[in-house]
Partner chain sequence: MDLKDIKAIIDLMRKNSICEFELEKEGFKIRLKRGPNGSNAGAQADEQVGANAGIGQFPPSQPVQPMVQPPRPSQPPEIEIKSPMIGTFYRAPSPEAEPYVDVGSEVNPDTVVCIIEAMKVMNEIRAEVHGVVTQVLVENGKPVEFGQPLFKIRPTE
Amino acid sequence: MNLDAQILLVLRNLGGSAISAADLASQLGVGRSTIAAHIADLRRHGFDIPASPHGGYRLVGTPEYLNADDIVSRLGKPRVVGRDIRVFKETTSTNDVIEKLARDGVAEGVVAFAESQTLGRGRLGRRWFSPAGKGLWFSVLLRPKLTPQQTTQITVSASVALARAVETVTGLSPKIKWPNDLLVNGRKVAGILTELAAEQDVVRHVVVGIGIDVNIEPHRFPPELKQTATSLSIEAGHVIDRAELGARILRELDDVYSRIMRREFEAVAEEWETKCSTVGKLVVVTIGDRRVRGRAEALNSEGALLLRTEHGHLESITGGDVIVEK
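Let's have the structure for this sequence by itself, in the form predicted in complex with its partner chain.
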């Protein structure tokens, strides 16, 4: 944790009360002039840190834009996810950024946020609507000791982490649409796209890309998304602190990832099943040129959706587009 993040952590832990420059300096083991210089720098980045001659520094407000030190100072001590955080103003896609870092040999746990993506993407080349400053668009690099098949555990668990964080920070009750979309009141607020680099039996790395519509106003959604998508601010009725939500998600991701690594995926899978709203519904699945209609009966042990088709046989679905019929 760098000094800026440490200063933010101390100020945040004071919950709005003040600390003198001298106390802050001695607590962090640096000189007062260093503290003054870093406070000035934080202010330039949009942190509202007033100083009174008697009381000292207080943290009143954080910048509108995402700031890596701000997120780091909210994380505590990550085991893996969030050990290294980078924020970009604009990028093609945060999955591209992480893929490049992965090829450069960067350690797992690095997270790249972007305020906006010019080529945000979903499955199979679809565009992901990611307007500047309105959402959380980020990707995480993992290097799990799993087989390619087992990496589905990661995307399942990521949706659980998202659901937990959204619940905690917004008070909403999100549901998971199979396999890992997050829905609030039946509309999509978040999606996860995981890209895998693997050899036959060995995973080289996994890039987990997450997009969350946080503070997108209703009029901003393109017409084709209006019926199916929503944002957390629309559903909650107020603006959501993106840094707080982002940090919470990283903490939850860190938790579920360490469970997977401890071979405790079963517990996460159970949580996923209780949050998954697709089971029991009539669905249409489009896979390539094929459409299958039926009732989602259950999930199998690998997480595949078991569909009782119109023709009466049971088919296990591992991919494709799932549309839930009303």
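I've shown you the form predicted in complex with its partner chain. Could you give me the structure of the form predicted on its own?
Here we give the lone chain, stripped of any partners or molecules.
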């Protein structure tokens, strides 16, 4: 954690109270002039940090745009996810950014946020609507010790982390639609795109891309999404703090990832079932040119959906487009 993030962490932990320059400098082990220089830099980046001769510094407001130090200061100390956070004003796709970092040998846990994506993508090559400053568009690099078949566990666990974070920060009650969507009141607010590089039975790395419609106004959605998509601010009735939500998601992702690595996926899967709108329903799954109809029953140990078909067979489904019939 760099000094800017440390300063923000101390000020945030004070809950609006002030701290003197001398006490802040002593706590962080630097000189007062260094503190003053970094406070000035934070102000230039949009942080509202007033100072008084008698009271000292306090944190009053943060910038609307995402700032890596701000997110780090809210995050705590992660095991893996979020130990390296990078924020871009614009990029093609955050999955592309993380894929390049993966090929360059960067350690797992790095996260790339973008204020805007010009070529954001969802599953099956679909474009992802990601207007500037209105959502959370980010990707995470993981290097799990799993087989390619087991990486479905990561998508399942990421959806649990998303649901937890959204509920905690907004008070909404999101539902998971298998395999990768988060719904609020039946409309999509978030999606997950998991991409991996593997050789035979060895996973080299996994890129988990997440897109969340946070503060998109109703009129901003394109016509093809108006009936199926929504945003957290629409459903909650107020603007959501994107940095707070982003940090919470990273904490939850860090937790579920560590549980997967400890071979505790079964417990995560049980939580997933309590939040899932697909289990127990009659569904039609389209996999390429094939359509499978049946009742979604549960997840297997690798994270695939177990579907009881019309003919009574139990089929394991690892991906596809799902339509819930009832």
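These numbers were taken from a predicted model, which means no experiment stands behind them. If you superpose the two forms and keep the largest set of C-alpha atoms that fall within 1.5 Å, you have the rigid core. Positions refer to the first chain, counted from 1.
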Answer yes if the Cα of E264 shifts by 2 angstroms or more between the two forms on a rigid-core superposition, and no otherwise.
-> no
Do you see a C-alpha shift of 2 Å or more at A298 between the two forms, with the core held fixed?
-> yes
